[in-house]
Amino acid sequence: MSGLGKTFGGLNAVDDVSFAVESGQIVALIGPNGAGKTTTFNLLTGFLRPDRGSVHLGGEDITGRAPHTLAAKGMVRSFQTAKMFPTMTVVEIVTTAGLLHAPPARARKRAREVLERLEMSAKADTSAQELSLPDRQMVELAKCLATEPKLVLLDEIMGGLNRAECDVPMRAIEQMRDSGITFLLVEHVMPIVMSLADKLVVLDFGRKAAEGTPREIADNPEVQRSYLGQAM
């Protein structure tokens, strides 16, 4: 993204933000509540149209393209609040996501494979409305992975999970990265961010405050004061 900006009334929710996510990276977008992280996700994935700036995917200008168009190009996202078809089973929901690029039989096979990788096979035939919060978050991740994506944007996919519950999605994200999928994450749990991400981008009041490796960000005095609260 280059010079990305979005204004609501007199508020610059995202203000001249530029950074790149390289193929095969795990990049984390961090910052205080209200910093503009989810708005940035919405601008990247077509749920909002930027007032300024541009977004490119693999060299192609995709600024303001519709979400379904971007999904077809391999850019998919999760949501802070899991989006479910409540009367469908887990495997039916994940299979539906897989239909984006595959016929029904292959989509169902892919759904089973993804659920196994996320240790969700035992819940495959469970109705969505019966799922716990951690399970709903895992289904949200499974939906993304079932589309055979190139770039996955995860918006607090591990929000509400305890440290042990985060181990499975963390392993899955690392394995998928090693298989060639790129990830852009919004997360607040800093130990997870620091252990998972190759690069961090810090937003504050809609502007990019810092960018660097986890160690560089942890050692940044300004970031410590405004977000981390202490040296790490």
Ligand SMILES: Nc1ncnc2c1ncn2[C@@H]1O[C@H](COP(=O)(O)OP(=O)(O)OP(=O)(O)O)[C@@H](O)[C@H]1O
The other form holds:
Amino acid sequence: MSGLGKTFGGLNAVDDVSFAVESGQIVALIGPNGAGKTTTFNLLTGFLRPDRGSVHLGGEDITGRAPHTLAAKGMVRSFQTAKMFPTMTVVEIVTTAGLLHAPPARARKRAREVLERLEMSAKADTSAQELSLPDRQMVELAKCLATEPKLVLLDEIMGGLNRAECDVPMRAIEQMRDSGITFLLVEHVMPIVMSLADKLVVLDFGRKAAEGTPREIADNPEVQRSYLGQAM
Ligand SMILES: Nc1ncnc2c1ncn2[C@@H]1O[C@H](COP(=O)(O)OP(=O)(O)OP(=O)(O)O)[C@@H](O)[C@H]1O
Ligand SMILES: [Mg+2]
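So that was the form predicted alone. Now I'd like the form predicted in complex with the ligand, please.
Below, the chain from earlier opens the complete complex, with every other chain and molecule after it.
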């Protein structure tokens, strides 16, 4: 993304943000509440049209393209506030996501596999309205993985999990990265971000405050002052 910007009223929610997500990497976008992380996701995935700047995917200009067009190209996202059809079961929801690229029988099989990998099989036949918030976030992740994606954007899917519960999604994300899938993720839990990400981008008041390896960011005095001090 290059020079990406979005203004709400007088507020520059995302202000001249440029960075690259290299293929096969896990990149984490961090920053305080209201820094513009979710808005950046909305701009990248076509849920909001940027006022300024551009987004390229594999060399193609995709600025402002519709979410379903981008999903078909392999770019999918989770939602910080997961909304799902309340009466559908977990496996039905994940199967529906898989229909993007697969006929029903294969989508159903893939949904079961993804749920197995996320240790969610026991909840496959639970309806969405009965799920806890952390489980809803795991369904968000499962939906993304079921689409056979190339690039996955995850918005705080581990927010409600304790450290031990994070192991399963973390391992799944690492395995998928190792198989060539690219991730851009927003997470507030610093030990998770630090161990998962190949690169970190720090947003503050809509602007890019820093970019670097986990070590470089942890050692950056300005980041420590503005963000890490409060999060660690
Ligand atoms: N649709 C909107 N209309 C008006 N203001 C908005 C809208 N969406 C976001 N904002 C504002 O833009 C700023 C950035 O919000 P955003 O949700 O991107 O932050 P965030 O970094 O994801 O925060 P959090 O960590 O709390 O999820 C905030 O001040 C927010 O209130
Ligand atoms: Mg957010």
